[in-house]
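Just the one chain here, laid out as structure tokens, in the form predicted on its own.
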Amino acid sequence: MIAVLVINSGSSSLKYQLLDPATETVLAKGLIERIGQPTGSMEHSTTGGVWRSEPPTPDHHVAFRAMTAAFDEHGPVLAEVGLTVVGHRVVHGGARFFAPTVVTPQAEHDIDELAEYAPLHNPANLAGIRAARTAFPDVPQVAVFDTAFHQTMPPEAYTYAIDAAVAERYRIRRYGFHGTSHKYVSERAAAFLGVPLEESRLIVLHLGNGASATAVRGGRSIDTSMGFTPLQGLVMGTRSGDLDPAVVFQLARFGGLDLDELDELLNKRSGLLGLTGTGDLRDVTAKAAAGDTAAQVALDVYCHRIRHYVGAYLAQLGGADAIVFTAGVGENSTIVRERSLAGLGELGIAVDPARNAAAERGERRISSDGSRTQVLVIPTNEELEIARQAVSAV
């Protein structure tokens, strides 16, 4: 059996799963939350049960070793099992990480380093991996980046038109995120049409509190929505997606916003949240369905941003095989993806009504027998993709 853990560190939270990439069997997983905080929140899975507690948890290294007790007490021991390489997700590796990278002292410091790129991501990722460093010191620590996917994107596809010289020296580019997702969906989904992957032609919508939508060729990521940060692209739970960067300008002016109330404003309170007063598409959804106008805009604007990316993509594709929904809101919401591809008929895609209403799960054809594009859920497992790529470092 090859046993890696995987480990999804985030600023006050700690999920991670136990697997075999071989057998995509799960042993067990878990969340620890608020990290920080005098108590914690844990919930520790096994085939065996689920069992919850409050330890406590004031920084990742306690996490972990509550996460360690969690598995000496309900099991698997992780002694007995052996792991093979622990598997960290980490937010952004620039333009330095191309691959998944055994953690080095260098790749600690570069992986620091890049946290002025995702402030709220890549420090909280680093404390997972010198906490796992320290837990198990003798099992390759793996990183696994979210922006290495994206780094085949062409000149341009990156590059934004803003002067050379300061771009170069911020290191100014569109990066790209949620790329695990993306290699792992793409991946399944020409397995699912029998096509060769070297061959395939997809857009994958990654549609969850957080969304993206990427251009893949030949199993090769050529564009994508998010950029510099997660910021940019389709409207989000919280964030506002594209903008013009004037409104930032007037805001600053007129309204008297700061830079980090700026941040807040962008990252925090706009997309779903900010239309509607809550991120969540499900009670955006409901609230739209009895009535509630500005739920239905923002239903009509969330639908608008990803139609409008789709068509973008199939230019730059120049047809495609399928598009494929993922992620929560990609696998869950029927009227999400009724509506995003509403009206494209004449291009040659068709959704059909009984199919995507159907409470099936798993990997699924939606679209019409008459449409030359295909149209796809396929549920993302961004853990096992990570475990994979851990083992193929070590």
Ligand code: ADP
Contents of the next structure:
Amino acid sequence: MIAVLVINSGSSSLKYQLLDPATETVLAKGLIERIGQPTGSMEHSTTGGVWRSEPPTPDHHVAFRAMTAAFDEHGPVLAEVGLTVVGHRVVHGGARFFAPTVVTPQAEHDIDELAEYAPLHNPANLAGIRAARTAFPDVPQVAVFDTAFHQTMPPEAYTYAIDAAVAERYRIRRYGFHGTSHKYVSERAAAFLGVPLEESRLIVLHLGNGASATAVRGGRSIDTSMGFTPLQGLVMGTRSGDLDPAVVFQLARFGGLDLDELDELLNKRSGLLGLTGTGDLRDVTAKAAAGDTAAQVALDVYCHRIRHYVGAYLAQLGGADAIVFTAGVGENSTIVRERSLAGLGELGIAVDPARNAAAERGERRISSDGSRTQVLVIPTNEELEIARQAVSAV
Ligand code: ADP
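Write the structure block of the form predicted together with the ligand for the protein whose form predicted on its own appears above.
Every component of the complex follows; first up is the chain already shown.
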């Protein structure tokens, strides 16, 4: 059996999954939250049950030990399973990493250096790598980067039109994120359509708390909506997405906000949260249905932005075999799927209302039979993709 432990170590949380990517069997999974606070909350589940606890979680190392203790206590016992590899989600790989990478001292040094671009994420990812190495010194650790899939973008897609020397010096360019999900979903979508991946043209809409759109041609990302950081592009739970950069100058000059406050405003207090007071799309939808004007506007802005990128990517791809919805909102929100693609019949895109509203869960087609471009819902599975990539690297 191949046993892969997938670690997603965030700034205040640790998500993990033990799985066999060959059979797609999940043996255990868990989540530890509130890392950095004395007491955290933990949930560990296996095929035998679910256990909740409140372990001490002052830092990532202690949280990691809580995870290994849960495996020892509730199973599966990792020493008995025999880990093949540990796969780590790493948010920013810059232009240095374009493939899953075995963590060597050099790779670790590079991930650390890239923390400049992702100050919240890369240090937390690295803390997970270090804790895993301490816990499993003989098991290879592989870093799988959110940015890697987008390294195939051509210069015209990743270059910002600013002073080239300044951009070069500070490595300012579009990197793109959610790559693991976009890769997995585009491969599943091509298989679902029965189109060879190399010939497929897809627009993937990953709509979760973070959200991004990617144009995928022949299984390769050719453009994506997130940019230098995950702040650009679509409207998200708490992030603004696209904005005229001059808004930042204005708020600094006349609003008296300093850089940290601006960063916080745009990353943590904008998007759906900024527009409505809640960053959760379910709540926004409920409020809109109850007649709340701010929520109705937010939903319109959210869908308008998706449509903007769909149009752009149809043009970049010269037409698409399918538009694919994934992640929390994409997989579940009938209204977002319907509104984002409404009235596009002239472009050969028609969502079938009954298929869209059906209470199905799996991979499915929601376009009408006459729709030239198919519309699909494909549940993402980042853990499985990380596990596969980790195995491929060792
Ligand atoms: P993350 O980016 O944190 O992994 P998810 O992919 O889980 O997030 O997506 C979270 C978003 O999905 C939230 O905005 C949530 O409201 C939305 N969501 C989850 N379930 C539903 C649902 N049944 N209907 C509409 N939106 C949903």
